[in-house]
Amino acid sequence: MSYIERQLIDIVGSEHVSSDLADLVPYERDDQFALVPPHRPDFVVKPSTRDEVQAIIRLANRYRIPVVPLAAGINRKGLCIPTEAGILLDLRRMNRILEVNEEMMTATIEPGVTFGQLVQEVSKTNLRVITPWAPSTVSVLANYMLRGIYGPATRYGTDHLITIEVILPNGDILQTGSAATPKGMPYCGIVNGPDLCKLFQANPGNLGVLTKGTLRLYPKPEVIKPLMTSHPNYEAMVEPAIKMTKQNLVAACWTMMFSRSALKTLTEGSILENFVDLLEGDFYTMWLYVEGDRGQAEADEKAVRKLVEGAGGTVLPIPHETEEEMIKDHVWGRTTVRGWKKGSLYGCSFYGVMKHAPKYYEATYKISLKYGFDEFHYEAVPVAPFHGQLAYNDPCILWDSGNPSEVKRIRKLHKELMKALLDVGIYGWFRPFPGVVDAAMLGKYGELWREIKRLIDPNNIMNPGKPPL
């Protein structure tokens, strides 16, 4: 092992690399630990070039060593869990914006950038980043590679990456699309044959290491105007949501539930507080985001107000600080996050039909309450395209990590919830987390998915333990 570390230091320099057990042991959870058990690594290596990581890689896989990419250290369910240790490869000096071209609509970063980072530099353009509804110091590329929930996903989708650059298991370095031909202009993803970057997506470093990404920028909107909405339970929301999303009236539409005692806690500290104290039970509202030109959102809010009217909800007043707030973390990304407030936030998310929004809330919310679990949260949000009423869904639980009669029960309930929604039937998980996503369920679809995996990475180097295999 010492032996392997004096390589490492010949690589990136003594200050970039550690062995010793304060450094290592932040890296062994997340939290999601009661589902993915903690792993220390064995090293932690924080190079801050491609060709330090092409070295790094190339001596892991001379001596089989596991490598677990990391890129901004913003990590849930496992996905950078170092399960068999080896090198963590800590990506975050690898933090510089390459280009914004504003004739082309792009930017070009490195995977430590993060989304608040480029939201800053973008903004002295007219264009605009698509951000998720996560805190904004997120990975943009490792976010955009495993394709997050981003506010306007309604009207914009998952999938803004464009090209990328990918050193392999083997060390050898990879281009996609468009950033392979000979001059490797990066702004095409679809020319020469398969659209190879969406090979890379959707799997957590388990293929290769990401050095470089091109992404999509979009036009920035004169006016962002919030709503939100109150109606009289799930149901109501399905069907104006479905309409609003076919006419393409609002960029974001989240239809979502909160119990009264998960509302509580969330909004504890904030102007809403009082609000939750007027509620006889649970709440069912949608979070709606009308975008455009002054004149072309104006129609809109017309027509969204129409459609919740008519359906039996209420479009409420939004105190000037709470619009300031949601606008602020729709273009910026999440800059408070309440869900950890207990000291842990289950949500185990999936994409499946909208239509089907209510059985899954109900059959998930049961199973909460059958464990014990009353602070609840359901969310589902369409997504375009909307082909099959393609929906992100996620049931929520409020809970305390910390308290080991609730890590059994979690443990439980994850199992049964699981099952519940299968059984309702779902498209697939939202993204292929250890414990959730299993290849062998998948038939030829799994088979091909871990023959890829075994092809780019013979000796299994890359993220070992995590799906496919």
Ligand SMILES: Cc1cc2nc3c(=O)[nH]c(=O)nc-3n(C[C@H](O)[C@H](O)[C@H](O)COP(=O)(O)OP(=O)(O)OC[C@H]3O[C@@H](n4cnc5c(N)ncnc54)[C@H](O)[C@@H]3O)c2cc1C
Contents of the next structure:
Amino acid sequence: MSYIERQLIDIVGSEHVSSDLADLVPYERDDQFALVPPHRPDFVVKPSTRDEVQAIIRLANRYRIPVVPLAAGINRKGLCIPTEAGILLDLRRMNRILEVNEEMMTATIEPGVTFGQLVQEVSKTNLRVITPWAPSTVSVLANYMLRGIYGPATRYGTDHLITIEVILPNGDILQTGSAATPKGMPYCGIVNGPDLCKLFQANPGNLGVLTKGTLRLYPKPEVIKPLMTSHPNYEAMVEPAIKMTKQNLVAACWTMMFSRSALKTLTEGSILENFVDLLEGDFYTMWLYVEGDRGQAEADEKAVRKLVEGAGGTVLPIPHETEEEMIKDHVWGRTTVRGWKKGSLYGCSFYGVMKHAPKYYEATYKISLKYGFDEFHYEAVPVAPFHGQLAYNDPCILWDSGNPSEVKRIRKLHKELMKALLDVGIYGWFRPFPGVVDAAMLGKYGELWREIKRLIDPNNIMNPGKPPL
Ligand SMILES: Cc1cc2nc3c(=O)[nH]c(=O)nc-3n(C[C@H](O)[C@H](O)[C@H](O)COP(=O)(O)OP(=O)(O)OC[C@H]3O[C@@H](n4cnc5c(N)ncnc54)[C@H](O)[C@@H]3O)c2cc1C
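Alt. form predicted together with this ligand, vs. the form predicted on its own above:
Okay, now the whole complex, with that chain kicking things off.
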């Protein structure tokens, strides 16, 4: 046993450290291994307290050992895959909900707390958690830190983290916002200087380890009503989507396109399977959610229907059970993840301009077909605050990562698609994925980002090989 392993055992106990091949292999790759090469850590270490995390980071910093934090491991595109081995810091034992504060409308949690866990706890109150359409096992803190995309992002945006506690790469403890004051409470992001909580957001664990976070909760609506529409093409969805967003009529507005073949695969075995046979071409649809008190929700639904029909769209009848499923998706109450068939899902999400969604969609669909992938779908979601027509966009391809020819093609496609998107002009990439975000292309901003990384982590121990490079 190495000296380092003995030290780690002293910190967390022998049952929470391993250098066994069988324990390490599950951490060496994620589902995007075709794009991010697998790499095995030397140790997996599972602390359960802030003090243990601090001692591990101090040790790693002293011996210049890379550390990759992992909160739940539902990562995609290599965010938790080591590039230089070292310590895989598995935080799943730090799964305590420290407080749900109804008065302040906040929850304070550790990084291992999952959405499933938090939603269940918060459902005992009259508040709700804003949830992604991700598996329930995803870490709330990691997801909010990375700034995810949420079912109701059109009304509630993507900014739900207020303050955090971080173990810096030298082992110091940083509290952000009001938590930094002498008897500080964690409920306010604004203190005197800059909001340092944001500095640690959209950084894939490479400035320190979050050991605690306080996040916003929201009032539970009396009514949630999903609506599904159909349109002749992508352009036809844009104007009503912009109008209903500006008028704050909907909590969620997902404009989506499904190629016929993608829809065939996705609906196989479901009650919608026969519906696909009736389609003549690709399917353009909006998934809309109105919510609020009953009177408001009814008025909003009426206005939404008018906008959709005024733009030549149709509001589709939704079977009761589908409506129930959609509501479960929206508030995170479901038990399955849909939309992931055929082995793997390629996505290259980004922020762009809502009125340009058809342009982005066309550019990416064309490339997908060029490389022989016809199981394609696309989504563009207006995100609050909507100034500048901010919209999350995601071109998605169902593909088979077990097929070497498809692996080769998806790699080529990835490069071409990224270039095409930069050429048509996007705001920026969603999440700092390695192989997607290139700080060198961001001018002074990229330079400063790298300088901040060097300043906070001079030995480059925290998740090296991830943006900013
Ligand atoms: C089927 C599916 C659907 C999905 N849908 C959505 C969706 O709708 N919206 C959405 O936002 N996401 C979605 N995702 C992505 C998923 O939610 C994210 O990958 C997830 O939020 C991050 O995964 P995780 O919580 O397991 O964190 P991890 O994978 O454990 O960590 C993610 C990153 O954060 C870093 N990190 C983790 N914990 C800490 C910490 N305590 N301190 C510092 N750094 C840390 C890690 O090093 C890594 O870089 C989906 C994923 C799947 C598989």
